[in-house]
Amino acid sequence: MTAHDVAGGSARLLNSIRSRRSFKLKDLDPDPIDLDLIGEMLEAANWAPSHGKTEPWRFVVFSGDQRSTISEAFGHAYRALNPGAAFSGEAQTAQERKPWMAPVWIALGVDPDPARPEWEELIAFGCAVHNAQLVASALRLGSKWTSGAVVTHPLVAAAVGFGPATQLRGFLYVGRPVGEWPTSARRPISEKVRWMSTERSSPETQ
(Lines of atoms letter the chains of each structure in order from A and count residues from 1; the text may use other names and numbers.)
(Lines give C-alpha, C1' and ligand atoms only; values in the text may rest on other atoms or scores of the structure.)
Protein backbone atom coordinates (compact mmCIF):
# COMPACT_ATOMS: atom_id res chain seq x y z
CA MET A 1 0.00 0.00 0.00
CA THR A 2 1.40 3.35 -1.03
CA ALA A 3 1.39 6.60 0.95
CA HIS A 4 -1.22 7.86 -1.54
CA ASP A 5 -3.47 4.87 -0.76
CA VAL A 6 -3.10 5.49 2.98
CA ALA A 7 -3.91 9.18 2.60
CA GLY A 8 -6.92 8.40 0.42
CA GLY A 9 -8.28 5.86 2.89
CA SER A 10 -7.81 8.28 5.77
CA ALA A 11 -9.62 11.04 3.87
CA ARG A 12 -12.57 8.78 3.08
CA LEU A 13 -12.84 7.68 6.71
CA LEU A 14 -12.67 11.26 7.97
CA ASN A 15 -15.34 12.28 5.46
CA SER A 16 -17.62 9.52 6.71
CA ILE A 17 -17.10 10.69 10.29
CA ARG A 18 -17.69 14.34 9.40
CA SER A 19 -20.83 13.60 7.40
CA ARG A 20 -22.53 11.40 9.99
CA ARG A 21 -25.81 12.99 11.06
CA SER A 22 -28.82 12.14 13.18
CA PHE A 23 -32.05 12.20 11.17
CA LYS A 24 -35.55 12.93 12.42
CA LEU A 25 -38.17 10.36 11.48
CA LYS A 26 -39.95 12.85 9.26
CA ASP A 27 -36.79 13.18 7.20
CA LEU A 28 -36.64 9.49 6.25
CA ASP A 29 -38.44 7.52 3.54
CA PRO A 30 -40.51 4.71 5.12
CA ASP A 31 -40.02 2.44 2.08
CA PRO A 32 -38.02 -0.79 2.63
CA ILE A 33 -34.24 -0.83 2.24
CA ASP A 34 -31.83 -3.68 1.47
CA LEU A 35 -31.26 -5.54 4.75
CA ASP A 36 -27.80 -6.55 3.55
CA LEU A 37 -26.85 -2.92 4.20
CA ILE A 38 -27.99 -3.31 7.80
CA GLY A 39 -25.82 -6.41 7.95
CA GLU A 40 -22.82 -4.30 6.91
CA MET A 41 -23.61 -1.79 9.65
CA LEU A 42 -23.82 -4.49 12.31
CA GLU A 43 -20.63 -6.17 11.11
CA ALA A 44 -18.89 -2.85 11.71
CA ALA A 45 -20.52 -2.65 15.14
CA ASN A 46 -19.13 -6.06 15.99
CA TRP A 47 -15.58 -4.81 15.49
CA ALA A 48 -15.77 -2.17 18.21
CA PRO A 49 -13.14 -2.43 20.94
CA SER A 50 -14.02 -3.86 24.34
CA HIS A 51 -11.84 -4.43 27.41
CA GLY A 52 -11.22 -8.14 27.76
CA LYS A 53 -13.02 -8.79 24.45
CA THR A 54 -16.34 -8.95 26.28
CA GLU A 55 -18.27 -7.73 23.20
CA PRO A 56 -21.29 -6.62 25.30
CA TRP A 57 -23.47 -5.33 22.43
CA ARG A 58 -26.73 -7.07 21.55
CA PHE A 59 -29.00 -6.15 18.64
CA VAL A 60 -32.46 -7.12 17.41
CA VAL A 61 -33.47 -5.94 13.92
CA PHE A 62 -37.11 -5.14 13.16
CA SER A 63 -38.36 -4.45 9.64
CA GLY A 64 -41.52 -4.92 7.62
CA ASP A 65 -44.54 -6.22 9.53
CA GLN A 66 -42.32 -7.19 12.47
CA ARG A 67 -42.25 -3.52 13.46
CA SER A 68 -45.73 -4.12 14.91
CA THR A 69 -43.97 -5.68 17.91
CA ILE A 70 -42.32 -2.43 18.89
CA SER A 71 -45.29 -0.32 17.81
CA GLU A 72 -47.51 -2.15 20.30
CA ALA A 73 -44.80 -2.10 22.96
CA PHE A 74 -44.35 1.66 22.63
CA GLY A 75 -48.10 2.08 23.10
CA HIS A 76 -48.17 -0.13 26.20
CA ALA A 77 -45.14 1.65 27.65
CA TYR A 78 -46.71 5.06 27.08
CA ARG A 79 -49.90 3.95 28.84
CA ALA A 80 -47.93 2.54 31.77
CA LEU A 81 -46.01 5.80 32.15
CA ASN A 82 -49.11 8.01 31.90
CA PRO A 83 -51.91 6.62 34.05
CA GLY A 84 -55.17 8.40 34.82
CA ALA A 85 -55.55 12.02 33.80
CA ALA A 86 -52.03 12.13 32.33
CA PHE A 87 -53.03 9.70 29.57
CA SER A 88 -53.63 11.01 26.06
CA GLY A 89 -54.94 8.74 23.32
CA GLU A 90 -53.43 11.02 20.70
CA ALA A 91 -50.01 10.80 22.33
CA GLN A 92 -50.24 7.03 22.54
CA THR A 93 -51.10 6.84 18.84
CA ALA A 94 -48.10 9.05 18.07
CA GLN A 95 -45.83 6.62 19.93
CA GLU A 96 -47.34 3.64 18.12
CA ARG A 97 -46.87 5.34 14.75
CA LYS A 98 -43.13 5.94 15.14
CA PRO A 99 -41.89 2.47 14.10
CA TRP A 100 -43.75 2.78 10.78
CA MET A 101 -41.93 5.99 9.87
CA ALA A 102 -38.55 4.31 9.25
CA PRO A 103 -38.10 0.95 7.53
CA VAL A 104 -35.65 -0.55 10.02
CA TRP A 105 -35.47 -0.32 13.81
CA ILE A 106 -32.59 -1.93 15.68
CA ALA A 107 -33.03 -2.57 19.39
CA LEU A 108 -29.80 -1.62 21.16
CA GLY A 109 -28.90 -3.76 24.13
CA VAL A 110 -25.84 -3.99 26.33
CA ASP A 111 -25.05 -7.09 28.36
CA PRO A 112 -22.32 -5.95 30.76
CA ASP A 113 -19.74 -8.42 32.00
CA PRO A 114 -20.00 -8.22 35.83
CA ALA A 115 -16.24 -8.75 36.04
CA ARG A 116 -15.66 -5.43 34.27
CA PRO A 117 -16.47 -1.85 35.31
CA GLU A 118 -19.89 -1.05 33.86
CA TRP A 119 -18.69 2.26 32.42
CA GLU A 120 -16.17 0.39 30.28
CA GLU A 121 -18.88 -1.88 28.94
CA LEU A 122 -21.14 1.09 28.16
CA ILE A 123 -18.35 2.89 26.32
CA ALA A 124 -17.62 -0.23 24.27
CA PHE A 125 -21.32 -0.53 23.47
CA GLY A 126 -21.46 3.12 22.42
CA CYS A 127 -18.46 2.58 20.12
CA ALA A 128 -20.29 -0.35 18.51
CA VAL A 129 -23.38 1.75 17.81
CA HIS A 130 -21.25 4.58 16.46
CA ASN A 131 -19.44 2.16 14.14
CA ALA A 132 -22.83 1.16 12.75
CA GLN A 133 -23.79 4.79 12.23
CA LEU A 134 -20.52 5.55 10.43
CA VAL A 135 -21.17 2.75 7.96
CA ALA A 136 -24.74 3.99 7.55
CA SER A 137 -23.31 7.40 6.67
CA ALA A 138 -20.91 5.85 4.16
CA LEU A 139 -23.88 4.01 2.59
CA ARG A 140 -25.86 7.29 2.52
CA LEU A 141 -28.43 5.94 4.92
CA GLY A 142 -29.92 8.20 7.56
CA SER A 143 -30.06 6.97 11.14
CA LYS A 144 -30.56 8.10 14.70
CA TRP A 145 -30.03 6.58 18.13
CA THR A 146 -33.29 7.32 19.93
CA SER A 147 -34.04 6.70 23.59
CA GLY A 148 -36.29 8.11 26.31
CA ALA A 149 -38.68 6.74 28.92
CA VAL A 150 -41.05 5.05 26.46
CA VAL A 151 -38.41 3.59 24.16
CA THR A 152 -36.33 2.08 27.00
CA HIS A 153 -39.24 0.96 29.19
CA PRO A 154 -39.07 -2.58 30.65
CA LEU A 155 -42.19 -3.49 28.68
CA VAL A 156 -40.34 -2.65 25.47
CA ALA A 157 -37.24 -4.56 26.60
CA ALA A 158 -39.38 -7.64 27.21
CA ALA A 159 -41.12 -7.24 23.85
CA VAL A 160 -37.83 -7.25 21.93
CA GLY A 161 -36.67 -10.33 23.83
CA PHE A 162 -34.07 -8.87 26.17
CA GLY A 163 -33.74 -10.75 29.45
CA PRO A 164 -32.91 -9.22 32.84
CA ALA A 165 -29.16 -9.18 32.12
CA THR A 166 -29.50 -7.11 28.94
CA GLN A 167 -30.13 -3.39 29.27
CA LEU A 168 -32.24 -1.80 26.53
CA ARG A 169 -30.51 1.49 25.72
CA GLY A 170 -32.76 2.61 22.88
CA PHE A 171 -33.14 1.95 19.17
CA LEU A 172 -31.21 2.87 16.06
CA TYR A 173 -33.69 3.58 13.30
CA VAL A 174 -32.46 3.59 9.70
CA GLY A 175 -33.82 4.70 6.32
CA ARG A 176 -33.08 6.64 3.18
CA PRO A 177 -33.16 10.44 3.55
CA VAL A 178 -35.96 12.19 1.65
CA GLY A 179 -34.08 15.45 1.13
CA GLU A 180 -30.61 16.88 1.00
CA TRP A 181 -27.98 15.45 3.31
CA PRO A 182 -27.75 17.88 6.25
CA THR A 183 -24.61 19.81 7.07
CA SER A 184 -23.23 20.79 10.43
CA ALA A 185 -20.22 22.43 12.06
CA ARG A 186 -17.97 22.01 15.07
CA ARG A 187 -15.97 24.50 17.06
CA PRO A 188 -12.25 24.27 16.21
CA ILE A 189 -10.49 21.32 17.82
CA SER A 190 -7.81 23.79 18.96
CA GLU A 191 -10.32 25.03 21.56
CA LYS A 192 -10.45 21.56 23.12
CA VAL A 193 -6.85 20.34 23.00
CA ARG A 194 -3.66 21.25 24.81
CA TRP A 195 -0.44 19.91 23.32
CA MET A 196 2.08 19.00 26.04
CA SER A 197 4.90 18.45 23.58
CA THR A 198 8.21 20.02 22.64
CA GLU A 199 7.39 19.45 18.96
CA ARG A 200 4.02 21.19 18.97
CA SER A 201 2.55 23.85 21.22
CA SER A 202 -1.00 24.79 22.08
CA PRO A 203 -2.19 28.01 20.41
CA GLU A 204 -2.22 29.90 23.70
CA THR A 205 1.48 29.14 24.29
CA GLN A 206 2.66 30.11 20.81
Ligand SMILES: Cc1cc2nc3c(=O)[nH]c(=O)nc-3n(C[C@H](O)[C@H](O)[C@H](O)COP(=O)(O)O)c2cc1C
Contents of the next structure:
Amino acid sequence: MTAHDVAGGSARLLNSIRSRRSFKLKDLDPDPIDLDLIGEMLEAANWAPSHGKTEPWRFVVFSGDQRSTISEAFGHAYRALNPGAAFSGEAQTAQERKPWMAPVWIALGVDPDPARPEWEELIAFGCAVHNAQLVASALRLGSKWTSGAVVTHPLVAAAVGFGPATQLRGFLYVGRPVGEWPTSARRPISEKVRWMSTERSSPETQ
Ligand SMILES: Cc1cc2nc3c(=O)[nH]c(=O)nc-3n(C[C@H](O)[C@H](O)[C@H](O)COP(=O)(O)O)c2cc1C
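Show the other one: the form predicted in complex with this ligand, since we just had the form predicted on its own.
Up next: the whole complex, starting with the chain shown before.
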Protein backbone atom coordinates (compact mmCIF):
# COMPACT_ATOMS: atom_id res chain seq x y z
CA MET A 1 0.00 0.00 0.00
CA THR A 2 1.41 3.40 -0.99
CA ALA A 3 1.38 6.60 1.07
CA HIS A 4 -1.16 7.90 -1.45
CA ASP A 5 -3.48 4.94 -0.78
CA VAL A 6 -3.15 5.49 2.96
CA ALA A 7 -3.98 9.20 2.61
CA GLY A 8 -6.96 8.37 0.35
CA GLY A 9 -8.29 5.81 2.83
CA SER A 10 -7.96 8.26 5.70
CA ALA A 11 -9.75 11.01 3.74
CA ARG A 12 -12.62 8.64 2.87
CA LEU A 13 -12.93 7.56 6.51
CA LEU A 14 -12.99 11.18 7.69
CA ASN A 15 -15.63 11.95 5.09
CA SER A 16 -17.76 9.03 6.32
CA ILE A 17 -17.40 10.21 9.90
CA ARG A 18 -18.36 13.76 8.94
CA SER A 19 -21.40 12.68 6.95
CA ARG A 20 -22.87 10.38 9.62
CA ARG A 21 -26.09 12.10 10.64
CA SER A 22 -28.96 11.62 13.08
CA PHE A 23 -32.35 11.50 11.37
CA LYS A 24 -35.71 12.57 12.73
CA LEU A 25 -38.32 9.81 12.61
CA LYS A 26 -40.45 11.85 10.23
CA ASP A 27 -37.54 11.84 7.74
CA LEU A 28 -37.48 8.04 7.45
CA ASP A 29 -39.48 5.71 5.22
CA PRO A 30 -41.36 3.18 7.39
CA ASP A 31 -41.05 0.46 4.70
CA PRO A 32 -38.99 -2.63 5.62
CA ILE A 33 -35.26 -2.77 4.90
CA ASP A 34 -32.99 -5.78 4.33
CA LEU A 35 -32.06 -7.08 7.79
CA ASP A 36 -28.66 -8.18 6.46
CA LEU A 37 -27.79 -4.48 6.51
CA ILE A 38 -28.59 -4.37 10.22
CA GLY A 39 -26.35 -7.43 10.59
CA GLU A 40 -23.50 -5.45 8.99
CA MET A 41 -24.08 -2.57 11.37
CA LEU A 42 -23.99 -4.89 14.38
CA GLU A 43 -20.87 -6.64 13.13
CA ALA A 44 -19.20 -3.21 13.06
CA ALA A 45 -20.50 -2.55 16.59
CA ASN A 46 -18.88 -5.75 17.77
CA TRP A 47 -15.44 -4.50 16.71
CA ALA A 48 -15.50 -1.59 19.15
CA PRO A 49 -12.64 -1.42 21.65
CA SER A 50 -13.20 -2.36 25.30
CA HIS A 51 -10.72 -2.41 28.20
CA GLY A 52 -9.95 -6.05 28.94
CA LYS A 53 -12.10 -7.10 25.95
CA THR A 54 -15.22 -7.12 28.09
CA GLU A 55 -17.42 -6.39 25.02
CA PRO A 56 -20.29 -5.04 27.18
CA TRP A 57 -22.67 -4.06 24.33
CA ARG A 58 -25.98 -5.90 24.01
CA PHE A 59 -28.60 -5.43 21.27
CA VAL A 60 -32.14 -6.59 20.58
CA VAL A 61 -33.47 -5.97 17.06
CA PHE A 62 -37.17 -5.22 16.52
CA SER A 63 -38.71 -5.11 13.04
CA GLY A 64 -42.08 -5.86 11.43
CA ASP A 65 -44.88 -6.88 13.81
CA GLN A 66 -42.37 -7.43 16.63
CA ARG A 67 -42.35 -3.65 17.01
CA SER A 68 -45.72 -3.99 18.80
CA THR A 69 -43.72 -5.11 21.88
CA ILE A 70 -41.93 -1.77 22.12
CA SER A 71 -44.95 0.25 20.97
CA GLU A 72 -46.95 -1.08 23.94
CA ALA A 73 -43.99 -0.67 26.27
CA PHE A 74 -43.52 2.98 25.25
CA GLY A 75 -47.22 3.57 26.00
CA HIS A 76 -46.94 1.93 29.43
CA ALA A 77 -43.76 3.86 30.22
CA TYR A 78 -45.36 7.14 29.17
CA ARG A 79 -48.32 6.41 31.46
CA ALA A 80 -46.02 5.52 34.39
CA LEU A 81 -44.06 8.75 33.91
CA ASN A 82 -47.17 10.93 33.61
CA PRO A 83 -49.63 10.03 36.34
CA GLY A 84 -52.80 11.96 37.13
CA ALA A 85 -53.26 15.36 35.54
CA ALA A 86 -49.98 15.11 33.63
CA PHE A 87 -51.41 12.27 31.50
CA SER A 88 -52.49 13.00 27.92
CA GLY A 89 -54.04 10.28 25.75
CA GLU A 90 -52.73 12.05 22.65
CA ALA A 91 -49.15 12.07 23.96
CA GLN A 92 -49.43 8.39 24.84
CA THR A 93 -50.61 7.59 21.31
CA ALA A 94 -47.69 9.61 19.91
CA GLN A 95 -45.27 7.46 21.92
CA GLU A 96 -46.99 4.26 20.77
CA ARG A 97 -46.82 5.39 17.15
CA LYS A 98 -43.04 5.96 17.10
CA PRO A 99 -41.95 2.34 16.53
CA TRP A 100 -44.10 2.20 13.38
CA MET A 101 -42.33 5.22 11.85
CA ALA A 102 -39.00 3.41 11.26
CA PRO A 103 -38.69 -0.20 10.07
CA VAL A 104 -36.02 -1.27 12.57
CA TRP A 105 -35.51 -0.41 16.23
CA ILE A 106 -32.42 -1.72 18.00
CA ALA A 107 -32.55 -1.76 21.80
CA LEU A 108 -29.17 -0.57 23.09
CA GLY A 109 -27.97 -2.30 26.23
CA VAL A 110 -24.77 -2.23 28.23
CA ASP A 111 -23.82 -4.98 30.63
CA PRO A 112 -20.90 -3.46 32.56
CA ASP A 113 -18.30 -5.85 33.95
CA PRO A 114 -18.41 -5.15 37.72
CA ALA A 115 -14.64 -5.66 37.88
CA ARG A 116 -14.08 -2.61 35.64
CA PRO A 117 -14.79 1.12 36.14
CA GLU A 118 -18.31 1.66 34.83
CA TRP A 119 -17.30 4.71 32.81
CA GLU A 120 -14.96 2.60 30.72
CA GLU A 121 -17.71 0.12 29.98
CA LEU A 122 -20.14 2.89 28.99
CA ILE A 123 -17.58 4.42 26.65
CA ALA A 124 -16.86 1.06 25.02
CA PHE A 125 -20.61 0.62 24.52
CA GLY A 126 -20.87 4.13 23.02
CA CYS A 127 -18.06 3.30 20.60
CA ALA A 128 -20.00 0.19 19.55
CA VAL A 129 -23.15 2.18 18.83
CA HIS A 130 -21.14 4.76 16.91
CA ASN A 131 -19.55 2.02 14.78
CA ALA A 132 -23.05 0.77 13.95
CA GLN A 133 -24.18 4.28 12.98
CA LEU A 134 -21.14 4.81 10.79
CA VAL A 135 -21.94 1.66 8.83
CA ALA A 136 -25.61 2.72 8.61
CA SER A 137 -24.47 5.99 7.02
CA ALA A 138 -22.13 4.16 4.64
CA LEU A 139 -25.14 2.03 3.60
CA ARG A 140 -27.14 5.25 3.12
CA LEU A 141 -29.47 4.33 5.95
CA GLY A 142 -30.74 6.99 8.31
CA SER A 143 -30.56 6.33 12.05
CA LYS A 144 -30.69 8.03 15.41
CA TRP A 145 -29.84 7.11 18.98
CA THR A 146 -32.89 8.05 21.05
CA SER A 147 -32.47 8.00 24.82
CA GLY A 148 -35.32 9.87 26.53
CA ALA A 149 -37.10 8.94 29.76
CA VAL A 150 -39.81 6.91 27.98
CA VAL A 151 -37.55 4.71 25.84
CA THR A 152 -35.11 3.98 28.69
CA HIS A 153 -37.82 3.28 31.29
CA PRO A 154 -37.50 0.05 33.32
CA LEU A 155 -40.84 -1.13 31.87
CA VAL A 156 -39.28 -0.89 28.39
CA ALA A 157 -36.10 -2.66 29.57
CA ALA A 158 -38.23 -5.53 30.88
CA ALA A 159 -40.25 -5.66 27.64
CA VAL A 160 -37.11 -5.98 25.50
CA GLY A 161 -35.90 -8.79 27.76
CA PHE A 162 -32.98 -7.10 29.50
CA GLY A 163 -32.29 -8.57 32.95
CA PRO A 164 -31.09 -6.52 35.93
CA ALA A 165 -27.44 -6.63 34.80
CA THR A 166 -28.16 -4.93 31.48
CA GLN A 167 -28.84 -1.18 31.38
CA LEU A 168 -31.17 -0.03 28.60
CA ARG A 169 -29.60 3.17 27.24
CA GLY A 170 -32.06 3.84 24.44
CA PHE A 171 -32.71 2.66 20.92
CA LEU A 172 -31.12 3.12 17.52
CA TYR A 173 -33.88 3.39 14.96
CA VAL A 174 -32.96 2.77 11.34
CA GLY A 175 -34.63 3.27 7.97
CA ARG A 176 -34.24 4.65 4.47
CA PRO A 177 -34.22 8.46 4.33
CA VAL A 178 -37.15 9.99 2.46
CA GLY A 179 -35.43 13.24 1.51
CA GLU A 180 -32.08 14.92 1.31
CA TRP A 181 -29.19 13.73 3.47
CA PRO A 182 -29.03 16.24 6.36
CA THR A 183 -26.01 18.45 6.93
CA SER A 184 -24.54 19.56 10.24
CA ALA A 185 -21.68 21.58 11.65
CA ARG A 186 -19.25 21.45 14.52
CA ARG A 187 -17.42 24.18 16.37
CA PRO A 188 -13.77 24.08 15.25
CA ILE A 189 -11.57 21.46 16.87
CA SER A 190 -9.12 24.28 17.64
CA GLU A 191 -11.55 25.43 20.37
CA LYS A 192 -11.19 22.07 22.09
CA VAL A 193 -7.49 21.29 21.73
CA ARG A 194 -4.33 22.80 23.12
CA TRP A 195 -1.19 21.68 21.29
CA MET A 196 1.75 21.51 23.71
CA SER A 197 4.14 21.35 20.76
CA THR A 198 5.98 23.69 18.43
CA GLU A 199 6.47 21.53 15.32
CA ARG A 200 3.08 22.04 13.66
CA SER A 201 2.88 24.37 10.66
CA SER A 202 -0.79 24.40 9.46
CA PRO A 203 -2.72 26.93 11.58
CA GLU A 204 -6.18 25.66 10.52
CA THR A 205 -5.61 22.39 12.37
CA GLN A 206 -3.96 23.92 15.43
C1 LIG B 1 -25.79 8.92 23.82
C2 LIG B 1 -26.64 9.71 22.85
C3 LIG B 1 -27.97 9.91 23.13
C4 LIG B 1 -28.79 10.64 22.25
N5 LIG B 1 -30.12 10.82 22.55
C6 LIG B 1 -30.90 11.56 21.74
C7 LIG B 1 -32.28 11.77 22.03
O8 LIG B 1 -32.80 11.25 23.02
N9 LIG B 1 -33.01 12.54 21.20
C10 LIG B 1 -32.44 13.11 20.09
O11 LIG B 1 -33.15 13.82 19.38
N12 LIG B 1 -31.15 12.90 19.75
C13 LIG B 1 -30.37 12.14 20.55
N14 LIG B 1 -29.06 11.90 20.21
C15 LIG B 1 -28.55 12.37 18.91
C16 LIG B 1 -27.97 13.77 19.01
O17 LIG B 1 -29.01 14.70 19.15
C18 LIG B 1 -27.17 14.04 17.75
O19 LIG B 1 -26.08 13.13 17.69
C20 LIG B 1 -26.63 15.47 17.73
O21 LIG B 1 -27.68 16.37 17.56
C22 LIG B 1 -25.63 15.68 16.58
O23 LIG B 1 -26.23 15.40 15.33
P24 LIG B 1 -25.60 14.34 14.34
O25 LIG B 1 -25.70 12.98 15.01
O26 LIG B 1 -26.44 14.41 13.08
O27 LIG B 1 -24.18 14.70 14.09
C28 LIG B 1 -28.24 11.18 21.06
C29 LIG B 1 -26.86 10.97 20.79
C30 LIG B 1 -26.08 10.25 21.67
C31 LIG B 1 -24.61 10.03 21.35
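In this text, rigid core is short for the largest set of C-alphas that superpose within 1.5 Å between two forms. Just so it is clear, the structure is predicted and the values come from calculations on it, not from any experiment. Positions refer to the first chain, counted from 1.
- Structural comparison between these two forms after rigid-core fitting shows the C-alpha of residue 188 displaced 2.7 Å.
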